[in-house]
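Single chain ahead, written as structure tokens, the form predicted on its own.
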Amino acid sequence: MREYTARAHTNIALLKYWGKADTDFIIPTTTSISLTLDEFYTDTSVKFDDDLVQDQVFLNDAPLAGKSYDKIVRFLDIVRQEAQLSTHALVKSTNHVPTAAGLASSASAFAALAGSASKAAGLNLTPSELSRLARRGSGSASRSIFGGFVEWQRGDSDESSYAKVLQADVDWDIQLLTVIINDQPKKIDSRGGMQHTQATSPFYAQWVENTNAAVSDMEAAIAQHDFEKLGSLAESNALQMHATNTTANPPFNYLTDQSWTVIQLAATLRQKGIEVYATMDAGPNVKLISKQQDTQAITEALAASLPNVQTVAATPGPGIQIVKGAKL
């Protein structure tokens, strides 16, 4: 069978996904809205080979084993079931995202795997169907099928929970400055963290209600290019999400003292007239929603407060690309 390669970019959620209504099909409790990023991505090639006696998976040229390998195999089983295929696969993936550090590496990884594996298995899926498939590997991957601003409609079933484009061509000044405080794997992974919070935080239900109520406002902010409204909604939603973690039983926290320094720096810069807002996923790294015209002022302020952290500028990115063969 032919080999296919896909490139999918990571995304940052402006309204967060943090908890499942259905753990088997990864149906979320909230509708989430994200921005796909150009600079962080995963390339994955897949070939189903009759000569293989088991699936072979390589990440950054190293063989994958253990729980990570098992997760890929389970996803390939979903593809094989859909394609009525029993052949094992050779998977080669190169990740251009710091893995497990709160930068949504699983989103680009499973979106790329969904694209390359489905094509290699002979499936010709629509974008919505591909988003549904990617969701089965990682919820956030459903959004990485598309470029620009994307909305993952929570739905209430496998058929109704998928992402759609809100604005593919982002023609206004918005960027993400990722402040990489720690690029090492997290002690508590995203899946475990959200399950624990959902099960034990007394404020989780209120966060879900607030997030779903903010969807129409975030849609309007994107449509109107309202930077202040978008940033305010995103920062508030992220802070509320992390607050549910600190009220879980037992409590836990992805954010460090350095994370809070960056968050507080954003508030200080706003008081000085610089439009910048903080958002954070499941990890210590803080993403600053900002404008390119303010990059120098923001990075200089960061350097003064935290001289040893790395900052990477990310701009709106494209949707998934899939090609026949091993090269894009």
Ligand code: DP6
Given for the second form:
Amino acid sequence: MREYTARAHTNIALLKYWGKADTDFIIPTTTSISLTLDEFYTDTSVKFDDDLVQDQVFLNDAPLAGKSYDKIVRFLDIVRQEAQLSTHALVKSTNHVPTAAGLASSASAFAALAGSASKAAGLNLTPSELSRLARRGSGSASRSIFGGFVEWQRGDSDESSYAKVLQADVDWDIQLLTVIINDQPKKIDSRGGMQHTQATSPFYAQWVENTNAAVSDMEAAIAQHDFEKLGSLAESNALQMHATNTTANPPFNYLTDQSWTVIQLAATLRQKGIEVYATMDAGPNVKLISKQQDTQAITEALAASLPNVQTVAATPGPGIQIVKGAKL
Ligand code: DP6
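Okay, that is the form predicted on its own; can I get the form predicted in complex with the named molecule now?
Once more the chain from above appears, this time first in line as the rest of the complex follows.
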């Protein structure tokens, strides 16, 4: 059978997905809105081969084993079922996401796998169908099918839960400046973290209500290029998400003292007239929603209070690209 290769870019949520209404099908409790990033992506090639006795998966040229391998086999099983195939696959994936940056790679990874595996299996999915398929690997991957600003409508079933483009060509100045905080705390992955929070935080229901209520405001902010509105909604949403973690039982926390220093610095910079807002995911790094024109002022302010931290800038990026063959 033919080999196909896909490139999918990672995305960062401005309104977050943090909990599931259905864990098997990965139907979220909230509609989420994200920005796809240009600089960070995953390239994945898939070939179904009758000679293989099991799936073979290589990540950055090294064979994958254990839980990560099992997750990919489970995903390939979904593709095989849809395509009515029983053949095993050879999967080769390269991550162009700096590991230290702690930027979500499961989003780009499962989007690229969904794109290449579905085509290699002979499925010709529409973008919405591809988003639904990617969702079943990792929820945030549903959004990485599309470029620019993207909304994953939570829906209430496999058929109705998928992402769509809000604004593909982002022709205004917005970037995410990731502040890399090395002081990594004990790692709790997103899947485990959101499940524990949903099950135990007394604030969880409020988080769901507030996030869904913020969707139309965030859509308007994006449509109107209203940076202040977009940034303040995103920062508030991230802080509320992290508040559900610190109020879980037992509580947990992704943010370190250094994360809080950066969040505070964003507030101080805003008082000085520099528009910068913070968002944080399942780790200590802080992504500063900012304008390229302010990069220097922000990095200088960071260097003054946290001399050892590094920053990585990322601008809006495109949707998935799928080609026949082993290379893009
Ligand atoms: C904090 O998509 O990694 O980045 O669906 O269980 O694989 P699973 O979770 P995942 O969760 C991402 C959580 C987040 C917020 C977001 O991207 O919306």
